[in-house]
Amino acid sequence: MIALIIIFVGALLCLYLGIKKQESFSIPIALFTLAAAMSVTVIQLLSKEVWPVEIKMRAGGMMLFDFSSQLFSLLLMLSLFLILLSLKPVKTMGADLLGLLMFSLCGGILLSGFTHLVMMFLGIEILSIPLYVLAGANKKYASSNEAAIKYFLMGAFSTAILLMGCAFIYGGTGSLDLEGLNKASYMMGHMNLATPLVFSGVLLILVGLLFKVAAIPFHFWSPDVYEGSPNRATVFMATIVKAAAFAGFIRLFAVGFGELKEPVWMNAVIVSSAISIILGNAAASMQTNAKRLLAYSGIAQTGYMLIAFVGVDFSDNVWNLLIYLTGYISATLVVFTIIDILDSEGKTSDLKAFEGLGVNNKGLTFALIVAMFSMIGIPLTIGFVGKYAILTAAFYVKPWLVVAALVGSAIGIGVYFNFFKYAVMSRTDNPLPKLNTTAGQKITIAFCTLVILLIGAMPMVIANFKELFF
């Protein structure tokens, strides 16, 4: 809660102090704010107990930032810190777009710590509404305007479905807080019977959340929005929005609807997961635009993250999801930072823009290859650690789903090999020259590459770290 307030105040400062200045003036303020919020969160985590002031600041008992929510919040804040550090600021006057990013982050943090469906809904809306503006920030480009309209319309429909689900849940259980929902689902789960209102409500909420994480069959907005949006909005959607949505997703379904797992929502999640993995990778293999490829790749990665819901132990599921999200976000930030560097050189986001990258830019090429290895799940990367943990936990429950995931991974090898093919194996008479990179871009790429390799090489350190909080 303290970190949330710090970020909200920092967003206001960015807006008002940067009214008549370029955005680059307000970025140090935003970075300092995020660093302060992360420091507070780390101190809270190391104290190994929820601070009394946090409990007193609970909004009517509708939020509680426990250890899992603090870990998710820390991941979200660090992701935005790296995004602001790496991607070039806009040249227009004012810091309104920067403020929108930070306000959207506040919604993501609310999603990680809600204990009431009203607060979950507020978190989703605060997370989403700024993105409708950010997606259309490049007003002169028709593709950006198209992305904003599509995202807004699809977001409005998903919100309506989510709200209808919440209404059904209240009608069927008489409660909207997680504790009340847990008790109601416990009774229904043990009787192996869910009332039609509850059954319909859970599935409608599931549809709304599957839209937010871009899982099949609610993925159709993702490729066009990713391609048309500015790089900063796209990487924000691909990382922070997905991580925040999953934080709320697992909190609601594992705690609130945990006992309705088998009779109501488990099979729907499993089917969506399997189809997302296979079709997402298959569609990605046919793309020639890097941003569209990453959109379909993100759909496949969403399928792997949904497998985390299959495991029996809640704490293991949360931890496995956190590890996987950390690897996914790190690899995505590396790729999008390189795309933004190429964009600064006047290149398009087509895969051919990477042609000859390895000749004069060996550091960037190495980071790109490491990121792709992590996406595939090659050993000695964090992607392998996260994928192994998720699939191992699911194997004892749904072994056929693990087989489907492995088939999808085999297809995914060809997807991510495209980057390697153009960056390293392509033979061209005009390779890319030495690209100009800022200090922030170098720090982001180096940090993310280090995270991918260190956690991949020392998974036992992470396993020991888990014991501090779970």
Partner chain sequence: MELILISIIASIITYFVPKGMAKMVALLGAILTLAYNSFMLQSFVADGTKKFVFDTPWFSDAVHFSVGIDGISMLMLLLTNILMVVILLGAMRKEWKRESLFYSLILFMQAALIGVFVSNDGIMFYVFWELALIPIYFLCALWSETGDYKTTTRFFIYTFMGSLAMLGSFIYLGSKGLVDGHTFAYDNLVAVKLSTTESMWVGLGIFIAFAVKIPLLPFNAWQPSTYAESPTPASQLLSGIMLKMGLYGLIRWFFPMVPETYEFWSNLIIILGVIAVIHGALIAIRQNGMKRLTAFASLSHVGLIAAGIATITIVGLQGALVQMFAHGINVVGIFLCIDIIQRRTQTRDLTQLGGIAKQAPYFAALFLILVLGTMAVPFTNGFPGEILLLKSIFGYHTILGVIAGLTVILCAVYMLRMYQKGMLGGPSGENFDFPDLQKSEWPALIILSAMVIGMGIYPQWIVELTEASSENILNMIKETVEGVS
Given for the second form:
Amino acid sequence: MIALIIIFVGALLCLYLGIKKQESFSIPIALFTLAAAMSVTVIQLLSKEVWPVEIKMRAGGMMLFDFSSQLFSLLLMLSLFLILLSLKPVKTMGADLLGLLMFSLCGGILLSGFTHLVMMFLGIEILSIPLYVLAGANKKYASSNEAAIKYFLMGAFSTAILLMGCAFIYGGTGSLDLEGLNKASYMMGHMNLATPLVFSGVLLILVGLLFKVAAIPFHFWSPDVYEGSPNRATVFMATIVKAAAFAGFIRLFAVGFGELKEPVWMNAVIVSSAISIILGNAAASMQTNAKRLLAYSGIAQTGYMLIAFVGVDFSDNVWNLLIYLTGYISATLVVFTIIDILDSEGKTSDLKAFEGLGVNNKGLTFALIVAMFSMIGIPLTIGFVGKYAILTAAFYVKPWLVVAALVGSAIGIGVYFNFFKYAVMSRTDNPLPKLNTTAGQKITIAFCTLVILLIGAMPMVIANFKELFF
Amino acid sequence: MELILISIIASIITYFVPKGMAKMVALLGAILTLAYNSFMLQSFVADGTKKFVFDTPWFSDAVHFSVGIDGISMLMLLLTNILMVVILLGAMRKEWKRESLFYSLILFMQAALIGVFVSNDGIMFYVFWELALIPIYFLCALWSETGDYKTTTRFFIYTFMGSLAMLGSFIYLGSKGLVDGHTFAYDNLVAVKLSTTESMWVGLGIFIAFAVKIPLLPFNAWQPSTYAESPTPASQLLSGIMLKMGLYGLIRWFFPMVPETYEFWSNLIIILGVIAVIHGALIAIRQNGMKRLTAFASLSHVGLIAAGIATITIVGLQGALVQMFAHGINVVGIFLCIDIIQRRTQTRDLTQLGGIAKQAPYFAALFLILVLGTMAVPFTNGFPGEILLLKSIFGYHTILGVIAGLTVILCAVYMLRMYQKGMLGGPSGENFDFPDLQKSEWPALIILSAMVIGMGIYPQWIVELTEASSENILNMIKETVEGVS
Amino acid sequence: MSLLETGFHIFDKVGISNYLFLSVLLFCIGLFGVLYRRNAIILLMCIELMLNAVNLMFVSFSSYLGDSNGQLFVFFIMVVAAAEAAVGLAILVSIYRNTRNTDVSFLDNLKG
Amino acid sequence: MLLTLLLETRPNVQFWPFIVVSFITILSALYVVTSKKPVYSVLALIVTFLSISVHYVMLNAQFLAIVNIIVYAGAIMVLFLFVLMLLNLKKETEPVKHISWGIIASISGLLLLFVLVAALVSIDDYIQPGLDREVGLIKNLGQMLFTKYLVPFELTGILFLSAMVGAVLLGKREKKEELS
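The form predicted together with the partner chain is what I want next, because the block you gave corresponds to the form predicted alone; please supply it.
Up next: the whole complex, starting with the chain shown before.
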């Protein structure tokens, strides 16, 4: 909660600086704010303190920052920190846009800590509304406009479906907070029935959330939106929005509806996950635009993350999802930072822009390769650790889902090899010159690569943390 | 453990040293590894148990970083480390672009290979198995002779799919085993009891992984073009060592994992192996590209080894191990010779070559020794292994044994054809100049030839080294089979 | 207030299910509109319609269950709908500046 | 119509205001969706909202009835009208739709309708009515809003602020060079 307030104040400061026309200060201020918020969260985490935000006037609070939510929000803040770090300091981002990003982060944090459906709803909206704007921030380009309107319409549409689900649930159980939902679903789960009201409510909510995380068959907006939006908005969508949506998703479904798994929502999640992995990878391997490719591969990765819902133990599931998300975010950040660097050299986001990257930019290429290997799930990268954790947890429950995931991985190799094809293999006559990178970009890429490799090589390090928290 | 560390550290150092130094540092690293390996061999007692055990939790409690060396592992380690030195010596003759990266990848490969041969945990085995793929992929792709990335990508996708199937099988086995504790330990995975159906599926997963790597017949589509287009050190690594990963996997992992259905699998593998023997040899006879020829010859030899392993007899296993060692040495040597020829004449097409023997007698002699070794002439290293293998297959089924026996004749045909066309006869063109061996080519070829002769005369040490371990594995299979029936 | 004082309650006269059917019907009309129409501003209206259907459902459940949480949820939905409408219309205006049109199908530069 | 069928089969529905208002709601909603001119759509939507407000009154949710009129009919719809006038979109701009698209849309709409109606058919068996009939009064809601719902209430501040900044950002014309 303190972190939330700090970030909010930071966002206000940024806006104020924007009004005062001193935009050059805004990024340092934002970074400072995020650092402060992160350190507060870390201190709270380490002191094993569950911050009592609940404003418990009546039974059933609004938010609860337990360990899972604090870890998720830490991940979100760290991602934004790295994203901001990788921005070119001058003029690339107005203070107002920066403020919007921070507002959006607030939504993400809410989403990771809600205990009441109202908070979930508000979290989703606070997360999305600034992004609708950011997607359309390149006002003069029709593609940016289109991305904004598509994102907006799909977002609002899915919110409406989600709310309908909430209404059904409310009618079926009479409560809106997770505790009440948990009780109700416990009773229904043990009587092995779900009233049609609850059943369809859960499915409607599921549809709404699958829209948000862009899982097949509710994915169709994401490639267009990713491609059309400005880079900074795309990277935000690909990392923070996805992570936050998953944080809320797993919280609602594991805590709220955890007990009615088998008959009600599990199968829907499994089917969506299997299709997402296979079709997402297949579609991604046909793309020629890097951002579209990442959108489709993001769909496939979403499929893997959905597998994390299948496992038996809630805290294990959350932990696995966290690891997977960390890997996914690090790899995505690396690729997007490189796209951004190329972009500032006047290149498009087409895959051809990567041609001959390997000749003069060893560090970047190394990071790109590591990130791609992590996405494929090659051992000694965090991608493998995450996939391993998720798959073994799911194996006890749904073996064939794991088979589907492995098949999808095999298809997926082709996707990421497209990058190698241009960046490393191509023997072009005029390779890219040494690219200019700012210190911030270097730090971002180095940090992400380090995370990928370190956690990949020594997973025990973070496994020990898990013992500490759960 | 220390072996892996040495080569990894050497690999990293190699990447960062200045250009000219890289090859020396790499060679030093390889020699150091070999030296340490010999040092380990000194204190090694081949009684079938694992030595030099090191075990620590890695991913979680279920996956440990767990290594241990028994006779078979030791043999494979020796093979790897000796060949690595030779390969580096051979490679040093050429100027490679991005030299430090090149040598660093080779050493990284060595570390991964060592990891494969010593790992004692299913997931760890998988991890190193995949890691071995990465450097070889980049070696083949970046220094490819034709610049065609498709071949290499096909190779990568083939093997990666196989590995994924293996991972699936391991996870399945793990889920059937202990839930708490070191789930993926080798002993634990082996101890899992499966029903026949489960065993078939699990076996299929692991089989695909190994069959792609070996490669057995229907999975060999990647092999010839990859061998032909890769730079020589990569071809050497692929055929000399990486292929042995698959065979080693068959011995160590595959059959002990699925003893319930071992009869089915051994029938299958023997038949595939024998077909591969004939198929590979017949194609090899018609080849003119020397590398391609060697690739198919390799296919033929490896088929025989796989068939020998699949007989699940002590003779077959021993023969396979001896022959694996011998084949590694021979094939690396032949690739080296091909490389030497190609570097001097810019071609490796048999129709354009000839008359080398007159100008470079030393080279011709050493090459001849390697060729004879491959042909399994008595008193060369190919002989004992091949005899043992054929004997085991005869014991399994007489007709198959006879068919497999043809390999001796066919092998003589294509190897001698290669030697005769390439080395003998008149000079193929004006101003034909073929300098004899130079600098680092000498030690490389001498080491190899010495090993060919030495092993031919005294193959017994391999048998002694691996006997106890092989029996262990056989017992493991037999016990389960008896327990089931 | 007068309705309350007379002891009137709607559910004595009309079953809750009729209200639910009504709101579901409205929701589906809105959904149909979202799928069918292409004019962005009408899409926006259809989404508002869907949200109102949700509101109606919440309110009827809330009255029926005698629980005020549902009505508060509706309050928040209205608040958010207002914010959403503002942003959506702003996006529309910026599109209009570029294309002189609000037809979504004209914006097909990005192909799925 | 589905609803009339249901109304007739249900004996306890003889309350004519409900029937009348429901008809108004549904018809105007249909008009919103099918009207060719956006302005008429907006007007029809206002009618829908007003009729929904009447429903709220009947459901004893007076506070929401008022808020609905003020916020939706008053603010949001005026905003819509304002934008329509600003953009001068009175004339028909929508291309003629292919008929198959309409069929697909109607089928999916109807399908969802049937599924949801099926979920609601025997609703009375599952949920019991509560006794408190004064929940919709301003006093009750206000008390809840400023105690239990205080945090979300304040958080709507962030929402509005970001929406406002965003709307201004998108709406204002700027000469500044594009950011990317």
